[in-house]
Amino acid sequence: MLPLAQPALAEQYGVMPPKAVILFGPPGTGKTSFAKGVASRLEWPFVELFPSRLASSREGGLATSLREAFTDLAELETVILFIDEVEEIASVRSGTAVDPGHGVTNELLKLIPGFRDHDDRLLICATNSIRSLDPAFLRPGRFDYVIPVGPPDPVARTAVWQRYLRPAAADVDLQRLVEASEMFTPADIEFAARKGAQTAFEREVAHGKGTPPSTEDYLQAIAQTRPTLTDQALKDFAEDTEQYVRM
């Protein structure tokens, strides 16, 4: 973010600010939060483009809708454009011209250079499966960085638990929760934290005991939460990190 926040200084040192990056990693690991965090730090507008919501009924279909969306963004002086699940519009092409996905992928490939020509803009694409993206989409020159966003380590899990426990963090054994949630994504931790608080709330409504959520409440919630991460997902992520990372 520093070259984007201080472009004059970056130019003085010959540093080129990034214009487009890809985030990849298992679902729920925080790719959207990462993109929003960049926008917040830079104080730039955050615009999310949903591939699944692009109108396909008008003449020209998805490719036309995509081109019009990029045209609308030209009115903004600064912008973070975030495209989640970009594999929906940039997956490996079949090689058959009549393939409906062929045209929209080609259109996106043509739009990226034009987007890069403008200062104070950053395209952030996110995917759960970087290996499914078209090789032409990933080549250097289109994206400056390809960044892995993996599962949280113990330090990160502690921070995420503290965020969602809020005042209750002072009354629970945080270390036990961190250890019990080893395979959890931030989204999984948020769900378990809400579930543990809900248990205490329902106990208060039913019995009027007035006890805050306990460590056991949260451990029970963890046990009842199916983690998003699997051994196979972590193996795939490690392989993708080895093959695709560019930072």
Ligand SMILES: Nc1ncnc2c1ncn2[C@@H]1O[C@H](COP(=O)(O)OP(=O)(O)OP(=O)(O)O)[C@@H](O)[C@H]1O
Contents of the next structure:
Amino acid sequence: MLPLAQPALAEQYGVMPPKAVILFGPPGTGKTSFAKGVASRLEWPFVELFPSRLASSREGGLATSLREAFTDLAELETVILFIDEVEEIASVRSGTAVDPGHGVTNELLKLIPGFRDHDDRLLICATNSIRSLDPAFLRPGRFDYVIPVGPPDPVARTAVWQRYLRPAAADVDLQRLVEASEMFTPADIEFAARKGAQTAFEREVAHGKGTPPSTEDYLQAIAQTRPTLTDQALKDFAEDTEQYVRM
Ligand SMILES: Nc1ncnc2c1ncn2[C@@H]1O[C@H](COP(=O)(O)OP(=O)(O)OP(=O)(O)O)[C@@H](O)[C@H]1O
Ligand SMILES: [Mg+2]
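Could you drop in the structure for the form predicted in complex with the named molecule? We only have the form predicted on its own so far.
Everything in the complex follows now, all chains and molecules, and the chain you saw is the first one.
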């Protein structure tokens, strides 16, 4: 982000600001949040392109819709363009001309250089499945960085718990919650935190004893929450990190 925030200084030092990056990792680990965080820190407009909402029925199909969306965006002075689930439009080409995904993948490959031509624009793509992307898409020159967004470590889980516990954090043994939520993504923690608070709230409505959400409420909520991460998902992510990361 620094070279984007301070382009003049970056140029002085021969640092090239990134024009396009790709984020990969299991669902709910914070890829979308990361992209929004970059936009908010830079104070650049955030535009999300939804592959599933590109009109495929009209003449020219998906490829034409995609090209038009990029043309519209060219009118913005600065922009973070975010494309989530990019595998929907950039998956491995089967090699047969009839493959309907083929045209749109090619179109995206063609559009990226034009997007890269301008300063003050950053393309952020995200995917849960980097291994299904077309290798041509990932070649250096298109994306400056390929960034893993992995499961939160204990320090990160502590921060996420703190955020979602809000005032309740003071009355709770955070350490135990962090240990009990080992396979949790930030999304899972958010869910469990809400569930724990809800339990305490319902108890208050029923009995009115004025007891705030307790460590036990949250531990119980954790036990009732199915973690997104599995051993297999972690193994795949470690392999992908080995094979694809470029930073
Ligand atoms: N660093 C963080 N701190 C606090 N909450 C977070 C953080 N990262 C993500 N979250 C929360 O976790 C939830 C999921 O995050 P997000 O949507 O960014 O994940 P994702 O990787 O984009 O998921 P998907 O692969 O399903 O698109 C959101 O509700 C978000 O607020
Ligand atoms: Mg997302």
